[in-house]
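The chain below stands alone, shown as C-alpha cells; this is the form predicted on its own.
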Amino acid sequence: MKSKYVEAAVYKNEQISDCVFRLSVKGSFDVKPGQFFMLRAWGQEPLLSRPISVHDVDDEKITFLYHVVGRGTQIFSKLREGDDISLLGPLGNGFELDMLKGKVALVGGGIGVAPLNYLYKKLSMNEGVEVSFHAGYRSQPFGLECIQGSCSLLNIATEDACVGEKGYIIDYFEPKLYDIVVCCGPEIMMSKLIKKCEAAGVPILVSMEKKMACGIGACLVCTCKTKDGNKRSCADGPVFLGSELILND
C-alpha cells in the first residue's frame, strides 16, 4: 500500500447518468479488483478526501465511477481533462480471485456496480470461471459498458421498470444456481442477500461501502460489526465474507 498521495492528471471526466460520473486519471496503476483510492482535488477544504472504488484499469489510466452526493463529489464533477487530482492508494484488501471459481454471480446495486466491473474484467480472463452479472437500479442503468455484449448472462432490474424487471434485483436472484456470490450495494440489499445465500448454502463475499476519513485504518470512521468484533472497512476490508458480518436490516 502506498502511504502518500501522488499527483496525477485527469484523462477524462464525463457524466454518464443522473448525478453519476466516470472519472479517468492518467497513469499506470497496479490494482486488485475491490481496492479503492482516496481522492481529492482541492486544498484545505473540504477537509476529508473521498474514498472511491476502482471501476477499471488499463495501461494508460485508472477509472472511477462516483455519485455526486456532496461538496467533494461536486468538485470532482467540475474536473476537466488535464486538471490535477491527488490519489492515495490502492487501499483495502480487494477480492482474492483464487476464491472465485466455477459459476460466479456478481450482484450490484446502484453505484455498487462500480467495483464489480473491474472484477468481471479480471474473472473473464480466467479459464474455468463462468460469470453472470445481476444489477439493480432505481432508474436508468449505468456502468455496464464492459459487461453488455460480453457477459453470458446479464440481468437488470429497475424500480421504475424503465429497463429489465420491475423492482429489486435480489427478488429475481436465485443463489442456489451458483458456486459463490459477490455483492456490492446498499447495506440493506447486502444484508438481505446474505440471508438468502445462507438459506441456500452458498458462500457470499460483500464489498462494504462506508464513509471514511483516512482510508488507512487510523480514524475508525468506517468501523463495521463482525462476529469477531469491530473491524475497519478500509484496512480489514472492504471485502468481507458475508458470514462474518453483522448488518442492519
Contents of the next structure:
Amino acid sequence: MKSKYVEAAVYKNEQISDCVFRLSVKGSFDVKPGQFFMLRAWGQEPLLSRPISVHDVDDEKITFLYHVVGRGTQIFSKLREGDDISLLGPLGNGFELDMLKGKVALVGGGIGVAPLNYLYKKLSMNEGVEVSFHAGYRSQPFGLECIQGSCSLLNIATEDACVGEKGYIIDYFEPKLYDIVVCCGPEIMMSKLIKKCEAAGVPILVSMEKKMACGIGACLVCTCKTKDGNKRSCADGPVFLGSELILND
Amino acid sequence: MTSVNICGVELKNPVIAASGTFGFGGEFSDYFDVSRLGGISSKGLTLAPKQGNDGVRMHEVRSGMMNSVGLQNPGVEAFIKDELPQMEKMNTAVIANLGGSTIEDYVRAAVMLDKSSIDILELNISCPNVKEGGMAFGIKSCVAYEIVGEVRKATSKPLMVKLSPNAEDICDMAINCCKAGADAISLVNTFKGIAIDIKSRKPVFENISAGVSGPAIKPMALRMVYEVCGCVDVPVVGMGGISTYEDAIEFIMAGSHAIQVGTANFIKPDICVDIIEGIEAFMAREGIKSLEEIRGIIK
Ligand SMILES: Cc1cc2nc3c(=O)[nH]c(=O)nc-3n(C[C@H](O)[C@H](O)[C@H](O)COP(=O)(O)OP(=O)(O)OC[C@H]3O[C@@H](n4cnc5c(N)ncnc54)[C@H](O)[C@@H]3O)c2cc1C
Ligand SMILES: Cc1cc2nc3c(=O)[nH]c(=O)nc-3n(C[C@H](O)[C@H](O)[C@H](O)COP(=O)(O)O)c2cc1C
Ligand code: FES
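Switch from the form predicted on its own, shown above, to the form predicted together with its partner chain and output its structure.
Below: every chain and molecule of the assembly, starting with the one above.
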C-alpha cells in the first residue's frame, strides 16, 4: 500500500495568459495522460481539494495548467516557489495509449487542452501514430508550447477570430479523416463532437469533468450516465468512450 | 485505552467512517490501513438497487458541502454478495446503513441483513435526498416509532437508529426510537439546505434542496448530540462536521460513545487516522485512562 497523498513544494507558478496559470510541483510522479490530481494549498477552507489534470511530467516535476475561476484556483494563482501544496493522485483511468493508433486527432476546448498536452507528448513517442491537434478558444490561445512547431497539423479556432479560424473548432473539424478522436473541453462541445463522430463512424474518447468531492470513487457525487448504468467520473473515468455515454443536449 | 462498546459490539476506538462518505471501505484501503478504524458504516443501502438522483449532485459552500446523491447503491442482495465479504476482511466493525422508501422494504432488507455477518444495523430514517420515505420517517417521532418497531422485530442484530437534524423534536425522536427497540442512536445526518445559482436564477439542485454536511454544521450537530445524550440511556454515536481530534473530543465530552467522520474523509483520505492518533495523544497528555472519564463531562 502506497499512499498517494503527498505534501510537496511548488517549483514554479507562472501566469501564461489572462486567467491561465502554469503550476509545477517538485517530485517524481508516475502518471498516465488523462489522469488527474486533487490539489490543495490551504488548511480547512475551502473545504474540498480541486481536481486538476496532468499537463506535463518530467523527471523532477509535474505540471498543471489551470484556469482561475473561483476561490480555490485563486489561491493556486498566488503560490510561489517553495510553497506547500498537497497532491492526491494520480487518480482516474487516464487514456489507454494502446487504443490510440493510426491517425489520432486531439481536440481541445479552452482549458481542455491541458491534459491533451501530456497525451500528445506520449503519443508522439509512439511509432505508427500520426497525431494532429485541434484547439478552440474564446480568444488568445494558450497551453500549446510543446505542440507548436512539433505537431505536423495544428488547427486553431477562436471565437473572436484573433488567431486561426473564427468560431468553434468543432465546426472546422472533419472526423472522417481520422481513425480515432480524443476530446476534452466543455460538456456541450464534447456532446456535439460525439454526435459528429458517431455520424462519421469514428470512435471518440472524451474526458468527463464532473464536480468531485473525494476523487477516489467513494462518495458518488461525480457520476455520469452510461449505457451500462451510472459510472463515477473520478474512478471509472474521467476518460470514457463517447459511445458509452448518455449525454444531455 | 480508546476501545468502546456500542450495543455489545467492541470497537477498538471510537472513530467510525460515516455512511456515504467511505463507500464500502475498499476505495480507502489504497490509502491507509482501514483496520485502524473503529468501524465502517456502509454506503446507504436499499432493498432494490438505486441509481440515485439526476443533475448536479454536489455543491460546495463555506466550510461545508451539499450533496444530492439520492442513495445510489447496488441493493442489499448485491451488497451481501459482492461487498460484504471484503468488508469482513477489513478487521473493523461493519455497520450496514439501511435506507428505504416503504416500511415493507426496510423490513425485507433488515431480514436479509439479519442473516448476514454485519456487526450493527444502522437504520437511516434521515436521508433528505430521496423523494419518498427516507427522511419522512425521521421527522415525526410517531412514524419513526412504527418503523423502528417493525425493523426491531425483523432482526436480532444490534440496531442503531440514525436521526435527522430535521426532526421536529430531536429528543422526542430519540426517546421514541429507543422505546421502539433501538440499541443505539447515531446523529446527525445532513441538514436540509438550498443553494441558488444567481446567474441562471435557478436552484443548483434538481430537487431544489439537498443535504448540508461538513464543519459548517458542527455547532448545531454538537448541540443536538448533547441534548439526545441527556434524554436516552443507550449509547449515542455523534457526528456532523468532525474533521479534527478536537472536534471528536468535543462530541465525546457532549456525551457521545463513539463518533463518525463523514465529509472530512474527502479532505485527506486518512484523516480518520489523524483523528484516532490525536485522541490518543490528547488522552496521554491529559492523563485520561479511558474515554469514560470525559464522556458527557459537560453535563
Ligand atoms: C478530472 C478533472 C480535471 C480537471 N482538470 C482541470 C485542468 O487541468 N485545468 C483547469 O483549469 N481545470 C480543471 N478542472 C476543473 C477544475 O477542477 C475547476 O475549475 C476548479 O475545481 C474550480 O475551483 P475554484 O475553487 O477555483 O472554483 P469554485 O467555483 O469556487 O469552486 C467551487 C466548487 O466547485 C467545483 N468546481 C467548480 N468548477 C468545476 C469544474 N469545472 N469541474 C469540477 N469541479 C468544479 C470545485 O472543485 C469546488 O468544489 C478539472 C476538473 C475535473 C473534474
Ligand atoms: C456525499 C454524502 C453521502 C451520504 N450518504 C449517506 C447515506 O447513504 N446514508 C446515511 O445515513 N448518511 C449519508 N450521508 C450523511 C453522513 O453519513 C453524515 O451523517 C453527514 O454527512 C454529517 O457528517 P459530516 O459533517 O461529518 O459529513 C452522506 C453524506 C455525504 C456528504
Ligand atoms: S468524487 Fe467521489 S466518487 Fe467521484
